[in-house]
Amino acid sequence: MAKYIFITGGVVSSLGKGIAAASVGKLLESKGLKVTLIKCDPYINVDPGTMNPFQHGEVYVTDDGAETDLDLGHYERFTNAKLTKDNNITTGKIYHSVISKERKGQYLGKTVQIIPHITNEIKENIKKASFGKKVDVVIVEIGGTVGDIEGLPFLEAIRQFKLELGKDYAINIHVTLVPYIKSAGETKTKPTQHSVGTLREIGITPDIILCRTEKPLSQEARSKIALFCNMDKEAVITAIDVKSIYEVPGCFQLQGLDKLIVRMLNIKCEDGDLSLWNSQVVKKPKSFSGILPIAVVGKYITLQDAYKSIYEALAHGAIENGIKLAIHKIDSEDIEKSSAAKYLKGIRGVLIPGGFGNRGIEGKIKAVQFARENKIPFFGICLGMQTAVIEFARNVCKLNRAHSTEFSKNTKYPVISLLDEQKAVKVKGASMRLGAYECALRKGSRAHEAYRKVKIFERHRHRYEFNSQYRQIMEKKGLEVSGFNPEGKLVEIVELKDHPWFVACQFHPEFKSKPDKAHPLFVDFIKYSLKEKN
């Protein structure tokens, strides 16, 4: 039977529970254990697929087509866990299931209540993530902050879960804030004490506390937290700020967190070895001297989490190429109001990520034109590919005002149009082309050079596609279709022949990149950007 680690957070949001969960997963994998990870989100949306990136951040996509919280991206980047729709649970998903069962009469006329029906449904969904899998440990992150009213059913569910499983089968790790008051020159433990007190009022006593802090915790502070939170001092772990999130597993290991966890869960396993991770992912980048300026031209630039996987995948590609990156985050609306040259002068590579809606589109098209005409390596992803096609149609094929039907329904040249399967769709949630699909690569292309194979599988999230009616005219002008879906013959990758490196894909390669296994397209994008710089 699998054992469980429940991770909660207190005091403030954005403490890094997702990174903590992923790091614990990495530590346990290094000890030869198989893990899976679950994110429980207290919002009432069934999934984040219809949520604005400014509110939620990036929507991560799994192979089976689930639209999930961005923390699942951290889980997959840090560990070898293969995640599915069962690894993200929301309040909306739970209530939707319970109400559907009630309508079918499955509760035999009983009054349906938070306890036991909602909490039982949460527990069943947590168990489902490990059904049929040989998993040693299930790591469950509870979103939000202890004390939030919307998170109470999840906290009650894990309280019951731990009680039912018994000793040695479940522990609770609480991530909390120990602020440093600069004017007083002190770290303050009181917020942590209050947070743990709130958790204990719910009936949960943390076994381990991870203290987020910008200054190392003194022995006195750790002893104080241990005393007031009723635990051993060794269970008070410093989660200090680091320059790279990939340093966190090593920091935890140095404090004995992995040994503490397996002892509490009574697991017999080998000693953990993070030497390869630490040498290749943590230490290696610190030795790099050069800096490569790369521009990310997007619509949601003001929110760091909106392009989380993009930034991480760029960092992975930089590690592979032995270079540091200077990522210039450029709002496409700024280019729209001014000029691309103003913002892209001196840039050695341009990446345009995905997005939805008309805002800032003309700015993205200007950025594509600047990169194409000035022979700057260009990488377009999803909407980035669509804007690249629109720009090429307008300025090279002379199809005046060519556009996507997403932005101009009556355009004379709809070079990007709605997928046939999407034309009858009325309900927005989970109705896009989602998940992993096969893509066949043309031999000799840039994409084939990067992947070194002719068949790949990549994750998608889109409604619109390249309109194949315009394929012939564009290929005559130099746009090469180098990847297509063999089932529907949908265009997946386009390239320019007379350009140092110009590749645009309809799928999202950033979702399959890892720090110790960078995605090949990101590796080649950085490689050719570096080549042009030199």
Given for the second form:
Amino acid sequence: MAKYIFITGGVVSSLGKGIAAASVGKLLESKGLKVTLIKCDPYINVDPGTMNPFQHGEVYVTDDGAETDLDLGHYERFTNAKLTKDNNITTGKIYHSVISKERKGQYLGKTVQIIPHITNEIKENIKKASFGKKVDVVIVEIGGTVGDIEGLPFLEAIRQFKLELGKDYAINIHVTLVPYIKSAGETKTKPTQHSVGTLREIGITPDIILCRTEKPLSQEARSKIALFCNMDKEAVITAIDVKSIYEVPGCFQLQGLDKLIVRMLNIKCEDGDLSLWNSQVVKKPKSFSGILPIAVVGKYITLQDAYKSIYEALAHGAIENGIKLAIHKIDSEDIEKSSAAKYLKGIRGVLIPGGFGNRGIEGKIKAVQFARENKIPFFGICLGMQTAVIEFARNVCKLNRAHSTEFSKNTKYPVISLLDEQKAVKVKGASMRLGAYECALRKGSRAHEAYRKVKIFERHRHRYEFNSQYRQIMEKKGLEVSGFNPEGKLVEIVELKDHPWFVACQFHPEFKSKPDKAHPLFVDFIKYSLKEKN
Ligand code: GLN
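Would you generate the structure of this protein in the form predicted in complex with glutamine (GLN), following the form predicted on its own above?
Complete assembly follows, chain above in first position.
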């Protein structure tokens, strides 16, 4: 039977609970254990797919096509867990299911209540995520901060869960903030005490506390937290700010967190070896000296989380190439208002990520044109691919004002148009072309050179596609279709022949990149950006 680790957060949000959960997963995997991770999000949206990136950050897509919280991206990057729609549970999903059961009369005339019906549904959903997977440990992160009204049913559910499983089967880890007060020259433990107090009021006692701090925690501070929170001092772990998130597992291991967890859960396993990860992903990049300027031209560049997986995948590709990146985050609206040259001069590679909506589109098209004409390596992803096709149609094929029907319904040249399967779709949630699809690569193409195979599977999230009616005319002018979906014959990758490296794909390769296994397209994008001096 699987054992459970519940991770809650206190004091403030954005403490990096997701990284902490992923790091615990990494540590346990290093000890030979099989893990899976679940994110519980207390908001009422059924999934984050309908949310604006400014509200939510990136929407991470799993192989089975679930639109999920970006923490699942951390889980997949740090561990080998294969996540599905079952690994992200929201209040919306829970209520949706309970209310439809109620409508079917499945509660046999009972009054349907938060306790037990909602809490039972949460527990069932938590169990479901590890069904049939032979998992040793399930790590469950509860989103939000202790004290939030919306999080209460989840906390009550995990309280019951631990009680029902019994000793040795579940532990609680609480992540808090221990702020450093400059004027006093001290770290303060009071917010942690209060946060743990709030947890205890609802019947949860943490077994381990991870203290986020900017300064190392003194022995005195640790003793104080241990005393007031009723726990051993060794269970008060410092989670100090680090330069790279990939350092976190090592920091935890140095303090014995892995040993503590397996002891508390009474698991017999290997000692654990993180040395490969630490040397490849943490130490190696510190020795790189050169810096390569890469531009990411998008709409949500002010928000670090909106293109989370893109930035991570770029970092992975950089590690593989032995170089540091200077990522220039450029708002496509700025390019739209002035010129691409103003923002892209001196840049060695241009990446345009995915997106929705009209704003900033013309800026992206200008950025593509600049990269194409100046032979700067270009990487287009999803909307980035669509803008590359529009630019090529307009400026090379002379299809004046060619566009995507997403932005111009009645354009004379709809080079990007709605997928057939989308035409009858009326609802917004979970209705795009989602998840992993097969893609066949053309031998000898840049894509084939990167992947070194002809059959790949990549994850999608889109409603529009390359309009095949224009394939011939574009191919004649030098656009190469190097990847297509064998079933539907959809165009999945386009490239330019007379360009050092110009690759644009309809899917999202960034979701499958890992720090110790960089995605081949990101590796080659950086490799060619390094090679080409403009
Ligand atoms: N808006 C485009 C579409 O729906 C691109 C989507 C994306 O970039 N994820 O097809």
